[in-house]
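Just the one chain here, the form predicted alone, laid out as structure tokens.
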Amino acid sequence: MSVPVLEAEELCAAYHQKPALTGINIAVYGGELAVLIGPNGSGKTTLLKTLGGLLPRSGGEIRLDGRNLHEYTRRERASRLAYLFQDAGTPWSFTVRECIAQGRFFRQGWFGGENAGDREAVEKAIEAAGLDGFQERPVNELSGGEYQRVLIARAVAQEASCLLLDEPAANLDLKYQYRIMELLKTLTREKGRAVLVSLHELGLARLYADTIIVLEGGRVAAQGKPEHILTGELLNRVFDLPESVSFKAFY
């Protein structure tokens, strides 16, 4: 079997000095779209931030392309790993194109400039995210959903081998939820990228995931193919629904 693009082995992490992740073992391969699901507070965001090196681990290992994550320089990590925050904060008054082009910064350095490859990557990301005609608009004048698409386009333009996305479909109209998931699926199938994404929308997970990872209380409760994971018995337990409610109604 090929080496995973991203792998966690017995990963543990704490948040505000409280245990948040315990004994996480997952692997995401090139060409695979893996989806994290779980109730609020289950550890999805903490896991993504820890895998991305944004939060320290308290135990275990993280490997990126077969190498320990902490061995990479920041520039090396940026060439291989892209991360989309759930809450990106208030945008500055960059144009849409300028914001997306920031995904290419690690290839240019402080005194570098765009080359033809940079421009092509940015234009492809703009088209893929449905942002044609938005290029010169200031991002601080966009709606929340439009700005979300800009951030996704910036991560795509980075051309990293692995993408970590925290709720990328949040605040998007239904049309763009599917468009973004189609884009992520294309990145895995045609570009061979590894994608790990957290979702609340189980319908999207069922349609697009190659693998689903269920988190519960900072641990992996289950992982596998959608048809094996998205069952009423498992999800009713994990999401703690009343016995009178069937999870089938949600997907």
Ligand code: ADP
Given for the second form:
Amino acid sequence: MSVPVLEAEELCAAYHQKPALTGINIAVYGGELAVLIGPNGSGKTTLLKTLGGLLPRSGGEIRLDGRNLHEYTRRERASRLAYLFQDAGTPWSFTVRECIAQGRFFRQGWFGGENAGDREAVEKAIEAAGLDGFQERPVNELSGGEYQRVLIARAVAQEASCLLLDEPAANLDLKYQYRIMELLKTLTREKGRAVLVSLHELGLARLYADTIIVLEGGRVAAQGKPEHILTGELLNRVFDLPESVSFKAFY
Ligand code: ADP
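Requested next: the structure of the form predicted in complex with the ligand (the form predicted alone having been shown above).
Time for the whole complex; same chain goes first.
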């Protein structure tokens, strides 16, 4: 079996000594789209941020391409790991193109400008995120969904081997929810990227996930192929649905 691109072993994290993640064991392989699901507060954002090195772990290990995450320099890490988080903040007044091109910064030296490869990566990401014609628009004048697509394009332009995306479909209308999921799927299939995304939309998870990881109370409640995970019994229990609602025949 090949080495996972991203792997967590007995990973734990805490806020002010209060555990938020406990004993997480997961692996995401190249060519695989893994989807994190779970109710609010189950630890999805914390897990993605800890895996991305943005939050400290309180125990366990994270390995990226078989090597401990904390052994990488920032630049080395950025060539392998791209992420999108919900709290990206209010955008500065960059143009769409400038914002997406920031995904290439770590590849350029202190004084290096864009080369042909950078320009091509940025152009491709713009097209893939449906942002043709938006290049010169200031990002602080975009709708929430348009800005979300800019952030996705920036992560894609980075050309990292692993992408971590926290609710990439949030704020997007139906067309772009599917378009972005298609884009992520293409990155796994054609470029061999490892992608881990959190989603609230179980319909998207069912359609696009190779693997689903279910979080509950900071632990992995289940993981496996969508047809094994998206059962009424598991979803009703984990999401604590009212009796009048049931996921009996979700898959
Ligand atoms: P999810 O993304 O699944 O909604 P989170 O990872 O945001 O879950 O939260 C997991 C747990 O950690 C929750 O109990 C939440 O209240 C807590 N938590 C999240 N962020 C913080 C924070 N900055 N400080 C303290 N507790 C936090």
